[in-house]
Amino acid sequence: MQPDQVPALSAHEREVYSWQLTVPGHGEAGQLALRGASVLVSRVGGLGSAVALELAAAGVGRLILAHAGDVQPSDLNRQLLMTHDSIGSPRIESVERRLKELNPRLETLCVAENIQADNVEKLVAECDLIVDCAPLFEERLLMNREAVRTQTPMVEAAMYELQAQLTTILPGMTPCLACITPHSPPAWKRRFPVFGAVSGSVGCMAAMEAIKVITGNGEPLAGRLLTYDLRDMSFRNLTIQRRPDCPVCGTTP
(Lines of atoms letter the chains of each structure in order from A and count residues from 1; the text may use other names and numbers.)
(Lines give C-alpha, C1' and ligand atoms only; values in the text may rest on other atoms or scores of the structure.)
Protein backbone atom coordinates (compact mmCIF):
# COMPACT_ATOMS: atom_id res chain seq x y z
CA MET A 1 0.00 0.00 0.00
CA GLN A 2 1.37 3.42 -0.96
CA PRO A 3 1.79 6.02 1.83
CA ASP A 4 -1.05 8.18 0.45
CA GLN A 5 -3.35 5.14 0.55
CA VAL A 6 -2.80 4.37 4.24
CA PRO A 7 -6.04 5.07 6.12
CA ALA A 8 -5.76 7.96 8.55
CA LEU A 9 -6.18 7.37 12.26
CA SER A 10 -9.80 7.11 13.29
CA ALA A 11 -11.25 9.41 15.94
CA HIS A 12 -11.19 6.48 18.36
CA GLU A 13 -7.51 5.76 17.62
CA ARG A 14 -6.63 9.42 18.16
CA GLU A 15 -8.29 9.27 21.55
CA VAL A 16 -6.68 5.97 22.57
CA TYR A 17 -3.19 7.16 21.59
CA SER A 18 -3.69 10.83 22.49
CA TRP A 19 -1.01 10.89 25.18
CA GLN A 20 1.72 9.44 22.95
CA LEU A 21 0.70 11.39 19.84
CA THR A 22 2.05 14.49 21.57
CA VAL A 23 5.50 12.97 22.14
CA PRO A 24 7.93 15.13 20.12
CA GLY A 25 8.87 13.45 16.84
CA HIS A 26 6.04 10.90 16.99
CA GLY A 27 2.68 12.35 15.93
CA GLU A 28 0.31 10.72 13.47
CA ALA A 29 3.11 9.58 11.14
CA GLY A 30 4.74 7.63 13.93
CA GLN A 31 1.44 6.14 15.01
CA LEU A 32 0.67 5.02 11.47
CA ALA A 33 4.11 3.40 11.30
CA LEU A 34 3.28 1.42 14.45
CA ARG A 35 -0.11 0.42 13.08
CA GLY A 36 1.52 -0.86 9.88
CA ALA A 37 4.22 -2.88 11.63
CA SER A 38 4.41 -6.62 12.24
CA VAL A 39 6.55 -7.71 15.20
CA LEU A 40 7.57 -11.24 16.12
CA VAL A 41 7.92 -11.93 19.85
CA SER A 42 9.76 -15.19 20.49
CA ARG A 43 8.27 -16.65 23.71
CA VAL A 44 5.66 -14.63 25.54
CA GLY A 45 6.70 -15.48 29.09
CA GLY A 46 8.08 -13.23 31.81
CA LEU A 47 10.00 -11.06 29.38
CA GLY A 48 7.94 -11.48 26.21
CA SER A 49 4.62 -10.86 27.95
CA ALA A 50 5.76 -7.39 29.00
CA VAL A 51 7.02 -6.73 25.46
CA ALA A 52 3.78 -7.88 23.82
CA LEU A 53 1.62 -5.99 26.30
CA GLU A 54 3.46 -2.71 25.74
CA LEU A 55 3.50 -3.09 21.95
CA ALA A 56 -0.21 -3.87 21.87
CA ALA A 57 -0.87 -0.85 24.09
CA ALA A 58 1.28 1.37 21.86
CA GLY A 59 -0.72 0.42 18.77
CA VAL A 60 1.51 -1.99 16.86
CA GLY A 61 -0.83 -3.42 14.25
CA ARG A 62 0.24 -7.06 14.15
CA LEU A 63 2.03 -9.37 16.58
CA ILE A 64 3.38 -12.80 15.68
CA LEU A 65 3.62 -14.70 18.97
CA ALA A 66 5.36 -18.05 19.43
CA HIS A 67 5.13 -19.95 22.71
CA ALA A 68 4.50 -23.63 23.42
CA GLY A 69 3.12 -25.38 26.47
CA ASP A 70 0.37 -24.93 29.03
CA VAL A 71 0.13 -22.36 31.83
CA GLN A 72 1.80 -23.60 35.03
CA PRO A 73 1.45 -22.20 38.57
CA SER A 74 5.16 -21.27 38.42
CA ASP A 75 4.45 -18.95 35.47
CA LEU A 76 2.31 -16.61 37.53
CA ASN A 77 5.07 -14.71 39.34
CA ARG A 78 6.19 -13.02 36.14
CA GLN A 79 4.14 -13.94 33.03
CA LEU A 80 1.70 -11.04 32.97
CA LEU A 81 -0.46 -12.44 30.17
CA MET A 82 -1.15 -15.69 32.06
CA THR A 83 -3.96 -15.99 34.61
CA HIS A 84 -4.75 -18.38 37.45
CA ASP A 85 -7.88 -19.64 35.72
CA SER A 86 -5.78 -20.54 32.65
CA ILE A 87 -3.62 -23.08 34.51
CA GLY A 88 -3.50 -26.24 32.41
CA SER A 89 -4.59 -24.44 29.23
CA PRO A 90 -2.27 -23.44 26.34
CA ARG A 91 -0.20 -20.38 27.16
CA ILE A 92 -0.75 -18.90 23.72
CA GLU A 93 -4.54 -18.90 24.23
CA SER A 94 -4.21 -16.83 27.40
CA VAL A 95 -1.78 -14.51 25.64
CA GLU A 96 -4.11 -13.87 22.72
CA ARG A 97 -7.15 -13.35 24.94
CA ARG A 98 -5.44 -10.86 27.23
CA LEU A 99 -3.95 -8.84 24.38
CA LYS A 100 -7.27 -8.64 22.53
CA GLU A 101 -8.96 -7.46 25.74
CA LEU A 102 -6.49 -4.57 25.79
CA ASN A 103 -6.49 -3.81 22.06
CA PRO A 104 -9.31 -5.35 19.99
CA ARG A 105 -7.82 -3.76 16.84
CA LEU A 106 -4.67 -5.86 17.20
CA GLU A 107 -4.07 -8.54 14.58
CA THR A 108 -2.33 -11.63 15.93
CA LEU A 109 -0.71 -14.72 14.53
CA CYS A 110 -0.41 -17.04 17.53
CA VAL A 111 1.68 -20.19 17.23
CA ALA A 112 1.71 -22.79 20.02
CA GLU A 113 5.34 -23.65 19.29
CA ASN A 114 8.73 -22.41 20.40
CA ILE A 115 11.26 -21.26 17.83
CA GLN A 116 13.04 -24.20 16.24
CA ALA A 117 14.83 -25.06 13.02
CA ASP A 118 11.68 -26.07 11.15
CA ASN A 119 9.66 -22.91 11.85
CA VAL A 120 12.12 -20.05 12.27
CA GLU A 121 12.28 -19.15 8.57
CA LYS A 122 8.49 -19.05 8.20
CA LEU A 123 7.92 -16.96 11.34
CA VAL A 124 10.65 -14.41 10.59
CA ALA A 125 9.24 -14.01 7.06
CA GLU A 126 6.01 -12.75 8.65
CA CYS A 127 7.57 -9.81 10.49
CA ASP A 128 9.33 -6.47 10.09
CA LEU A 129 11.14 -6.73 13.44
CA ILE A 130 11.93 -9.43 16.01
CA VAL A 131 12.03 -9.14 19.78
CA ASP A 132 13.99 -12.11 21.10
CA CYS A 133 12.74 -13.21 24.54
CA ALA A 134 13.54 -16.94 24.54
CA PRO A 135 15.12 -18.43 27.69
CA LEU A 136 17.30 -20.88 25.75
CA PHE A 137 20.32 -19.82 23.72
CA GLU A 138 19.62 -22.43 21.06
CA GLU A 139 16.43 -20.53 20.20
CA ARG A 140 18.14 -17.16 20.41
CA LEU A 141 20.96 -18.18 18.09
CA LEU A 142 18.48 -19.59 15.56
CA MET A 143 16.61 -16.29 15.58
CA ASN A 144 19.86 -14.36 15.26
CA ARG A 145 21.02 -16.37 12.25
CA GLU A 146 17.70 -15.89 10.47
CA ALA A 147 17.59 -12.19 11.35
CA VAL A 148 21.03 -11.67 9.81
CA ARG A 149 20.15 -13.74 6.74
CA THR A 150 16.97 -11.74 6.08
CA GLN A 151 18.34 -8.37 7.29
CA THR A 152 15.55 -8.15 9.87
CA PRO A 153 16.18 -5.89 12.90
CA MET A 154 16.16 -7.74 16.21
CA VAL A 155 15.88 -6.43 19.76
CA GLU A 156 17.80 -8.75 22.04
CA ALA A 157 16.78 -8.73 25.72
CA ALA A 158 17.69 -11.04 28.59
CA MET A 159 17.69 -11.20 32.38
CA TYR A 160 19.01 -13.34 35.23
CA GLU A 161 18.27 -12.93 38.92
CA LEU A 162 18.28 -9.13 39.41
CA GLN A 163 20.36 -8.40 36.31
CA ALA A 164 19.35 -7.65 32.72
CA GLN A 165 20.83 -6.61 29.40
CA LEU A 166 19.53 -5.15 26.17
CA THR A 167 20.80 -4.35 22.68
CA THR A 168 19.36 -3.77 19.23
CA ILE A 169 20.79 -5.69 16.29
CA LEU A 170 20.66 -4.02 12.87
CA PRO A 171 22.10 -6.66 10.52
CA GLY A 172 25.02 -5.44 8.46
CA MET A 173 25.54 -2.44 10.74
CA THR A 174 25.89 -3.73 14.31
CA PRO A 175 27.22 -6.79 16.10
CA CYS A 176 24.86 -9.75 16.05
CA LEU A 177 24.16 -12.02 18.99
CA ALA A 178 26.81 -14.51 17.85
CA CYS A 179 29.42 -11.73 18.09
CA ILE A 180 28.55 -11.40 21.79
CA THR A 181 27.65 -15.01 22.66
CA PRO A 182 28.70 -17.37 19.86
CA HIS A 183 27.69 -20.55 21.68
CA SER A 184 25.10 -21.62 24.20
CA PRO A 185 26.71 -21.67 27.68
CA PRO A 186 26.97 -25.37 28.60
CA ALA A 187 25.48 -24.98 32.09
CA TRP A 188 22.55 -22.76 31.03
CA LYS A 189 19.08 -24.11 31.79
CA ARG A 190 15.56 -22.97 30.95
CA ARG A 191 14.66 -22.38 34.61
CA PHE A 192 16.69 -19.75 36.46
CA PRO A 193 16.22 -17.33 39.39
CA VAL A 194 14.33 -14.14 38.52
CA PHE A 195 11.76 -11.69 39.84
CA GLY A 196 8.91 -10.67 37.58
CA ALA A 197 9.79 -7.02 38.17
CA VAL A 198 13.21 -7.61 36.58
CA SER A 199 11.83 -9.27 33.44
CA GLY A 200 9.13 -6.59 33.30
CA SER A 201 11.69 -3.80 33.45
CA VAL A 202 13.77 -5.04 30.55
CA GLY A 203 10.62 -6.07 28.65
CA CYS A 204 9.34 -2.50 28.75
CA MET A 205 12.68 -1.18 27.53
CA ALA A 206 12.79 -3.80 24.77
CA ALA A 207 9.34 -2.66 23.63
CA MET A 208 10.62 0.91 23.53
CA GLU A 209 13.59 -0.18 21.43
CA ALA A 210 11.17 -1.80 18.98
CA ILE A 211 9.07 1.37 18.86
CA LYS A 212 12.15 3.48 18.14
CA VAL A 213 13.26 1.23 15.28
CA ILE A 214 9.75 1.13 13.76
CA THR A 215 9.09 4.87 13.98
CA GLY A 216 12.63 6.21 13.56
CA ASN A 217 12.06 8.42 16.59
CA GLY A 218 14.88 8.16 19.10
CA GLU A 219 18.27 6.46 19.16
CA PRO A 220 18.15 2.67 19.60
CA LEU A 221 20.89 0.69 21.31
CA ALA A 222 22.57 -0.12 18.00
CA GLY A 223 26.18 -1.12 18.64
CA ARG A 224 25.64 -0.64 22.36
CA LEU A 225 24.84 -3.07 25.17
CA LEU A 226 22.89 -1.79 28.16
CA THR A 227 23.49 -3.85 31.29
CA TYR A 228 22.12 -3.24 34.75
CA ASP A 229 21.82 -4.77 38.19
CA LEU A 230 18.71 -3.85 40.15
CA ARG A 231 20.28 -5.10 43.36
CA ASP A 232 22.16 -1.80 43.60
CA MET A 233 20.59 0.09 40.65
CA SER A 234 23.88 0.19 38.71
CA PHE A 235 23.67 0.74 34.94
CA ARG A 236 26.33 0.50 32.22
CA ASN A 237 26.07 1.43 28.54
CA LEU A 238 28.85 -0.41 26.70
CA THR A 239 30.05 0.01 23.12
CA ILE A 240 30.23 -3.34 21.33
CA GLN A 241 31.95 -4.22 18.05
CA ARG A 242 31.29 -6.68 15.24
CA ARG A 243 33.68 -9.62 15.16
CA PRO A 244 35.24 -10.02 11.70
CA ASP A 245 35.43 -13.79 12.34
CA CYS A 246 31.84 -14.10 13.54
CA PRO A 247 30.36 -17.26 11.96
CA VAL A 248 27.04 -15.49 11.36
CA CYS A 249 27.76 -11.88 10.36
CA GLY A 250 31.55 -11.78 10.04
CA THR A 251 33.39 -10.53 7.00
CA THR A 252 36.52 -12.70 7.29
CA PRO A 253 36.47 -15.54 4.68
The other form holds:
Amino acid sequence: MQPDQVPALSAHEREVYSWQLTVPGHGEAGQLALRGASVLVSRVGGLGSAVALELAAAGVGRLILAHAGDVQPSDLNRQLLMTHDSIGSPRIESVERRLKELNPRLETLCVAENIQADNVEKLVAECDLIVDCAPLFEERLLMNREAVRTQTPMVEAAMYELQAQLTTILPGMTPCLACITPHSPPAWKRRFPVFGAVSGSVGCMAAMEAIKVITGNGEPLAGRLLTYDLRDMSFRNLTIQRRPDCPVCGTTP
Amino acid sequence: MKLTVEWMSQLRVAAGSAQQLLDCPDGTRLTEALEQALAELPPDRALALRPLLLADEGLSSTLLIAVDGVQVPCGTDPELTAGATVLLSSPIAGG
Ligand SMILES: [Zn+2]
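Next, report the structure of the form predicted together with the partner chain; the form predicted alone has already been given.
In what comes next, the whole complex appears, and the chain from above leads the way.
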Protein backbone atom coordinates (compact mmCIF):
# COMPACT_ATOMS: atom_id res chain seq x y z
CA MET A 1 0.00 0.00 0.00
CA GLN A 2 1.21 3.52 -0.78
CA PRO A 3 1.60 5.72 2.31
CA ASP A 4 -1.36 7.91 1.23
CA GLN A 5 -3.57 4.82 1.05
CA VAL A 6 -2.81 3.67 4.60
CA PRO A 7 -5.87 4.16 6.81
CA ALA A 8 -5.26 6.67 9.61
CA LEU A 9 -5.24 5.49 13.21
CA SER A 10 -8.74 4.86 14.54
CA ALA A 11 -10.00 6.71 17.60
CA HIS A 12 -9.59 3.47 19.55
CA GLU A 13 -5.97 3.06 18.38
CA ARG A 14 -5.23 6.66 19.34
CA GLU A 15 -6.53 5.92 22.81
CA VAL A 16 -4.67 2.60 23.19
CA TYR A 17 -1.35 4.09 22.05
CA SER A 18 -1.81 7.52 23.65
CA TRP A 19 1.11 6.99 26.09
CA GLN A 20 3.56 6.29 23.25
CA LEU A 21 2.19 8.60 20.55
CA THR A 22 3.71 11.48 22.51
CA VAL A 23 7.20 9.89 22.61
CA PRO A 24 9.49 12.36 20.81
CA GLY A 25 10.14 11.19 17.25
CA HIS A 26 7.34 8.59 17.28
CA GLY A 27 3.88 10.10 16.71
CA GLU A 28 1.28 8.90 14.22
CA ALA A 29 3.85 8.13 11.50
CA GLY A 30 5.77 5.85 13.86
CA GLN A 31 2.59 4.16 15.01
CA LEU A 32 1.49 3.53 11.41
CA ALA A 33 4.95 2.07 10.68
CA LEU A 34 4.49 -0.36 13.59
CA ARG A 35 0.97 -1.26 12.42
CA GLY A 36 2.30 -1.95 8.93
CA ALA A 37 5.16 -4.16 10.12
CA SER A 38 5.47 -7.95 10.18
CA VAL A 39 7.94 -9.37 12.69
CA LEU A 40 9.11 -12.97 12.99
CA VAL A 41 9.75 -14.07 16.58
CA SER A 42 11.49 -17.43 16.83
CA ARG A 43 11.00 -19.08 19.33
CA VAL A 44 8.43 -17.71 21.75
CA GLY A 45 9.99 -19.02 24.96
CA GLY A 46 11.51 -17.00 27.80
CA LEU A 47 13.00 -14.40 25.51
CA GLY A 48 10.45 -14.58 22.70
CA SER A 49 7.46 -14.29 25.08
CA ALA A 50 8.70 -10.92 26.33
CA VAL A 51 9.50 -9.79 22.79
CA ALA A 52 6.12 -10.84 21.37
CA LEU A 53 4.20 -9.37 24.30
CA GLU A 54 5.94 -5.99 24.00
CA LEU A 55 5.55 -5.89 20.21
CA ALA A 56 1.86 -6.80 20.46
CA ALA A 57 1.42 -4.13 23.13
CA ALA A 58 3.25 -1.54 21.03
CA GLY A 59 0.90 -2.14 18.09
CA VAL A 60 3.05 -4.10 15.63
CA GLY A 61 0.47 -5.21 13.07
CA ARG A 62 1.53 -8.76 12.39
CA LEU A 63 3.62 -11.33 14.24
CA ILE A 64 4.94 -14.53 12.73
CA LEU A 65 5.49 -16.85 15.67
CA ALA A 66 7.35 -20.14 15.48
CA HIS A 67 7.60 -22.52 18.42
CA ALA A 68 7.22 -26.31 18.58
CA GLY A 69 6.11 -28.53 21.41
CA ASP A 70 3.72 -28.56 24.34
CA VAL A 71 3.88 -26.42 27.47
CA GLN A 72 6.08 -28.06 30.13
CA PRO A 73 6.19 -27.22 33.84
CA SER A 74 9.84 -26.18 33.32
CA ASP A 75 8.72 -23.46 30.86
CA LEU A 76 6.87 -21.53 33.54
CA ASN A 77 9.79 -19.82 35.27
CA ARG A 78 10.30 -17.61 32.21
CA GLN A 79 7.94 -18.26 29.28
CA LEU A 80 5.43 -15.58 30.19
CA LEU A 81 2.96 -16.40 27.41
CA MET A 82 2.47 -19.94 28.77
CA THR A 83 0.07 -20.65 31.62
CA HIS A 84 -0.18 -23.33 34.27
CA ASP A 85 -3.51 -24.43 32.78
CA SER A 86 -1.94 -24.91 29.36
CA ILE A 87 0.60 -27.53 30.52
CA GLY A 88 0.45 -30.37 28.01
CA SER A 89 -1.19 -28.24 25.27
CA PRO A 90 0.68 -26.77 22.29
CA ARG A 91 2.82 -23.80 23.30
CA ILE A 92 1.90 -21.87 20.20
CA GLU A 93 -1.82 -21.99 21.12
CA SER A 94 -1.11 -20.47 24.52
CA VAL A 95 1.07 -17.83 22.85
CA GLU A 96 -1.61 -16.84 20.35
CA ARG A 97 -4.39 -16.74 22.95
CA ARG A 98 -2.42 -14.58 25.38
CA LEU A 99 -1.29 -12.13 22.71
CA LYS A 100 -4.82 -11.69 21.37
CA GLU A 101 -6.20 -11.14 24.85
CA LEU A 102 -3.86 -8.15 24.99
CA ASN A 103 -4.32 -6.95 21.40
CA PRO A 104 -7.24 -8.37 19.40
CA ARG A 105 -6.20 -6.26 16.39
CA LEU A 106 -2.96 -8.24 16.12
CA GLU A 107 -2.64 -10.46 13.06
CA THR A 108 -0.69 -13.64 13.68
CA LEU A 109 0.82 -16.42 11.64
CA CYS A 110 1.45 -19.13 14.21
CA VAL A 111 3.55 -22.15 13.34
CA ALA A 112 3.95 -25.09 15.74
CA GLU A 113 7.47 -25.68 14.45
CA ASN A 114 10.90 -24.36 15.28
CA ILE A 115 12.97 -22.81 12.53
CA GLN A 116 14.52 -25.50 10.37
CA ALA A 117 15.94 -25.86 6.88
CA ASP A 118 12.56 -26.58 5.27
CA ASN A 119 10.63 -23.61 6.73
CA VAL A 120 13.18 -20.84 7.19
CA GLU A 121 12.83 -19.40 3.69
CA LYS A 122 9.04 -19.30 3.82
CA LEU A 123 8.86 -17.76 7.31
CA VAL A 124 11.54 -15.10 6.74
CA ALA A 125 9.81 -14.14 3.46
CA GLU A 126 6.72 -13.26 5.53
CA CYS A 127 8.48 -10.67 7.69
CA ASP A 128 10.18 -7.27 7.62
CA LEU A 129 12.33 -8.02 10.66
CA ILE A 130 13.37 -11.06 12.69
CA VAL A 131 13.90 -11.30 16.43
CA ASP A 132 16.09 -14.33 17.09
CA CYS A 133 15.17 -15.89 20.42
CA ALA A 134 16.06 -19.51 19.64
CA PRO A 135 18.11 -21.67 22.02
CA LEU A 136 20.01 -23.69 19.43
CA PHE A 137 22.74 -22.27 17.23
CA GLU A 138 21.61 -24.44 14.30
CA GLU A 139 18.34 -22.45 14.26
CA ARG A 140 20.05 -19.14 14.90
CA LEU A 141 22.59 -19.64 12.12
CA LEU A 142 19.89 -20.78 9.67
CA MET A 143 17.92 -17.59 10.34
CA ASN A 144 21.06 -15.51 10.09
CA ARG A 145 21.90 -16.97 6.67
CA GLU A 146 18.39 -16.26 5.41
CA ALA A 147 18.39 -12.76 6.96
CA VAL A 148 21.62 -11.91 5.16
CA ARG A 149 20.43 -13.46 1.88
CA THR A 150 17.17 -11.46 1.94
CA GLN A 151 18.68 -8.33 3.60
CA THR A 152 16.21 -8.65 6.48
CA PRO A 153 17.26 -6.95 9.75
CA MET A 154 17.62 -9.34 12.67
CA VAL A 155 17.69 -8.51 16.36
CA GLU A 156 19.90 -11.03 18.09
CA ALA A 157 19.17 -11.63 21.77
CA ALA A 158 20.69 -14.15 24.15
CA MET A 159 20.95 -14.92 27.83
CA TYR A 160 22.76 -17.10 30.32
CA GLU A 161 22.50 -17.27 34.09
CA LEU A 162 22.15 -13.60 35.16
CA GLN A 163 23.79 -12.31 31.98
CA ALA A 164 22.44 -11.28 28.59
CA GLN A 165 23.59 -10.02 25.21
CA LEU A 166 21.93 -8.02 22.47
CA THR A 167 22.88 -6.73 19.05
CA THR A 168 21.02 -5.68 15.91
CA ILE A 169 22.12 -7.10 12.58
CA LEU A 170 21.58 -4.88 9.56
CA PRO A 171 22.76 -7.11 6.69
CA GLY A 172 25.50 -5.57 4.59
CA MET A 173 26.20 -2.89 7.20
CA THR A 174 26.90 -4.67 10.46
CA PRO A 175 28.46 -7.97 11.51
CA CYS A 176 26.06 -10.90 11.09
CA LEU A 177 25.66 -13.66 13.65
CA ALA A 178 28.23 -15.83 11.84
CA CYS A 179 30.78 -13.00 12.17
CA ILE A 180 30.42 -13.47 15.95
CA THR A 181 29.64 -17.20 16.14
CA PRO A 182 30.62 -18.86 12.83
CA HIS A 183 29.44 -22.33 13.81
CA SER A 184 27.53 -24.13 16.50
CA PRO A 185 29.72 -24.19 19.64
CA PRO A 186 30.23 -27.78 20.81
CA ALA A 187 29.88 -26.90 24.51
CA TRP A 188 26.43 -25.27 24.18
CA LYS A 189 23.57 -27.15 25.85
CA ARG A 190 19.85 -26.79 25.09
CA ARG A 191 19.14 -26.30 28.81
CA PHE A 192 21.12 -23.75 30.77
CA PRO A 193 20.73 -21.74 33.98
CA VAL A 194 18.62 -18.58 33.73
CA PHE A 195 15.98 -16.55 35.57
CA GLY A 196 12.84 -15.32 33.82
CA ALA A 197 13.69 -11.79 34.90
CA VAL A 198 16.87 -12.07 32.80
CA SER A 199 15.09 -13.31 29.66
CA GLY A 200 12.38 -10.72 30.29
CA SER A 201 14.90 -7.88 30.55
CA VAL A 202 16.70 -8.70 27.31
CA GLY A 203 13.40 -9.56 25.59
CA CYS A 204 12.04 -6.08 26.36
CA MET A 205 15.25 -4.51 25.06
CA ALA A 206 15.10 -6.67 21.91
CA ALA A 207 11.52 -5.48 21.33
CA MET A 208 12.73 -1.90 21.66
CA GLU A 209 15.45 -2.57 19.10
CA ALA A 210 12.79 -3.93 16.71
CA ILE A 211 10.62 -0.85 17.30
CA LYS A 212 13.59 1.46 16.62
CA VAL A 213 14.48 -0.30 13.35
CA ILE A 214 10.85 -0.32 12.16
CA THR A 215 10.15 3.32 13.02
CA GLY A 216 13.62 4.77 12.38
CA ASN A 217 13.44 6.48 15.77
CA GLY A 218 16.56 6.11 17.93
CA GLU A 219 19.85 4.32 17.33
CA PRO A 220 19.79 0.55 17.23
CA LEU A 221 22.73 -1.54 18.46
CA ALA A 222 24.18 -1.71 14.95
CA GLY A 223 27.82 -2.79 15.04
CA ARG A 224 27.61 -2.77 18.82
CA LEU A 225 26.91 -5.59 21.20
CA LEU A 226 25.43 -4.91 24.60
CA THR A 227 26.53 -7.38 27.23
CA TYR A 228 25.33 -7.11 30.79
CA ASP A 229 25.30 -8.88 34.08
CA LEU A 230 22.35 -8.40 36.41
CA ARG A 231 24.39 -9.93 39.26
CA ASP A 232 26.28 -6.65 39.67
CA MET A 233 24.31 -4.52 37.17
CA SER A 234 27.34 -3.94 34.95
CA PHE A 235 26.46 -2.99 31.37
CA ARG A 236 29.00 -2.85 28.54
CA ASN A 237 28.67 -1.82 24.92
CA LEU A 238 31.28 -3.57 22.75
CA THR A 239 32.22 -2.49 19.24
CA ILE A 240 31.92 -5.55 17.02
CA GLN A 241 33.42 -6.06 13.58
CA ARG A 242 32.54 -7.90 10.38
CA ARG A 243 34.81 -10.82 9.57
CA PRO A 244 36.11 -10.39 6.01
CA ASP A 245 36.17 -14.20 5.82
CA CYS A 246 32.70 -14.65 7.36
CA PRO A 247 31.12 -17.75 5.80
CA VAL A 248 27.79 -15.89 5.45
CA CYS A 249 28.39 -12.18 4.84
CA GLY A 250 32.14 -12.13 4.18
CA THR A 251 33.66 -10.35 1.22
CA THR A 252 36.66 -12.70 0.99
CA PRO A 253 35.28 -16.13 1.87
CA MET B 1 52.02 -4.51 33.55
CA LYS B 2 48.59 -5.08 35.06
CA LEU B 3 45.77 -6.58 33.01
CA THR B 4 42.19 -7.48 33.85
CA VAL B 5 40.47 -10.51 32.35
CA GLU B 6 36.68 -10.54 32.53
CA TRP B 7 35.03 -13.92 32.12
CA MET B 8 31.44 -13.93 30.84
CA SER B 9 28.76 -16.64 30.42
CA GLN B 10 29.98 -20.26 30.56
CA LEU B 11 33.57 -19.07 30.97
CA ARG B 12 32.61 -17.33 34.22
CA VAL B 13 31.03 -20.46 35.63
CA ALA B 14 34.11 -22.49 34.67
CA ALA B 15 36.59 -19.91 36.00
CA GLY B 16 34.61 -19.51 39.21
CA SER B 17 34.92 -15.74 39.17
CA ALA B 18 33.94 -12.77 37.04
CA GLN B 19 37.35 -11.17 36.99
CA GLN B 20 40.98 -12.15 37.12
CA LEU B 21 43.83 -9.70 37.65
CA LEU B 22 47.14 -10.49 35.96
CA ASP B 23 50.62 -9.05 36.25
CA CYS B 24 52.25 -9.72 32.88
CA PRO B 25 55.53 -8.72 31.22
CA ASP B 26 55.34 -5.72 28.91
CA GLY B 27 54.47 -6.69 25.36
CA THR B 28 52.34 -9.68 26.40
CA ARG B 29 50.03 -10.86 23.64
CA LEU B 30 46.41 -11.92 24.08
CA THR B 31 47.08 -15.68 23.90
CA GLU B 32 50.03 -15.36 26.31
CA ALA B 33 47.85 -13.48 28.80
CA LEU B 34 45.19 -16.18 28.57
CA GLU B 35 47.79 -18.93 29.11
CA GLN B 36 48.97 -17.05 32.20
CA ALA B 37 45.37 -16.68 33.41
CA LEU B 38 44.85 -20.44 33.05
CA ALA B 39 48.15 -21.14 34.84
CA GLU B 40 47.15 -18.94 37.78
CA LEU B 41 43.74 -20.56 38.27
CA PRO B 42 43.25 -23.56 40.57
CA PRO B 43 43.92 -26.70 38.45
CA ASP B 44 40.29 -27.87 38.48
CA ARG B 45 39.14 -24.44 37.25
CA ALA B 46 41.77 -24.36 34.52
CA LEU B 47 40.75 -27.86 33.46
CA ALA B 48 37.12 -26.76 33.07
CA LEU B 49 37.99 -23.51 31.31
CA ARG B 50 40.64 -24.69 28.85
CA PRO B 51 38.31 -26.62 26.47
CA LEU B 52 35.95 -23.64 26.31
CA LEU B 53 38.80 -21.32 25.32
CA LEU B 54 40.92 -23.43 23.05
CA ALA B 55 40.19 -25.47 19.95
CA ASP B 56 42.62 -27.42 17.74
CA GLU B 57 43.63 -24.29 15.83
CA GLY B 58 44.28 -22.16 18.94
CA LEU B 59 41.71 -19.82 20.47
CA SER B 60 38.19 -21.08 19.76
CA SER B 61 36.70 -19.23 16.78
CA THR B 62 33.31 -18.98 18.52
CA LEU B 63 34.61 -16.85 21.41
CA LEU B 64 33.67 -13.20 21.64
CA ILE B 65 36.84 -11.40 22.70
CA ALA B 66 37.09 -7.66 23.25
CA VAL B 67 40.02 -5.58 24.43
CA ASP B 68 38.97 -2.31 26.05
CA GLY B 69 35.50 -2.63 24.53
CA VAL B 70 36.54 -3.37 20.95
CA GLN B 71 36.15 -6.86 19.48
CA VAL B 72 39.40 -8.56 18.57
CA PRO B 73 39.21 -9.89 14.99
CA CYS B 74 39.22 -13.67 14.94
CA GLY B 75 42.63 -15.18 14.25
CA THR B 76 44.58 -12.17 15.49
CA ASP B 77 46.70 -12.06 18.62
CA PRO B 78 47.17 -8.42 19.55
CA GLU B 79 49.84 -7.14 21.90
CA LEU B 80 48.16 -5.81 25.03
CA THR B 81 48.91 -2.51 26.70
CA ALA B 82 49.21 -1.78 30.41
CA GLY B 83 45.84 -1.53 32.15
CA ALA B 84 43.94 -3.28 29.35
CA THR B 85 40.70 -5.12 30.08
CA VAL B 86 40.16 -8.31 28.11
CA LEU B 87 36.54 -9.49 28.03
CA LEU B 88 35.81 -13.02 26.91
CA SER B 89 32.44 -14.65 26.38
CA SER B 90 31.48 -18.02 24.99
CA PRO B 91 28.38 -17.98 22.77
CA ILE B 92 24.97 -17.79 24.45
CA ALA B 93 21.46 -18.10 23.03
CA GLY B 94 17.74 -17.79 23.81
CA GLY B 95 15.24 -20.30 25.12
ZN1 LIG C 1 29.01 -12.28 8.81
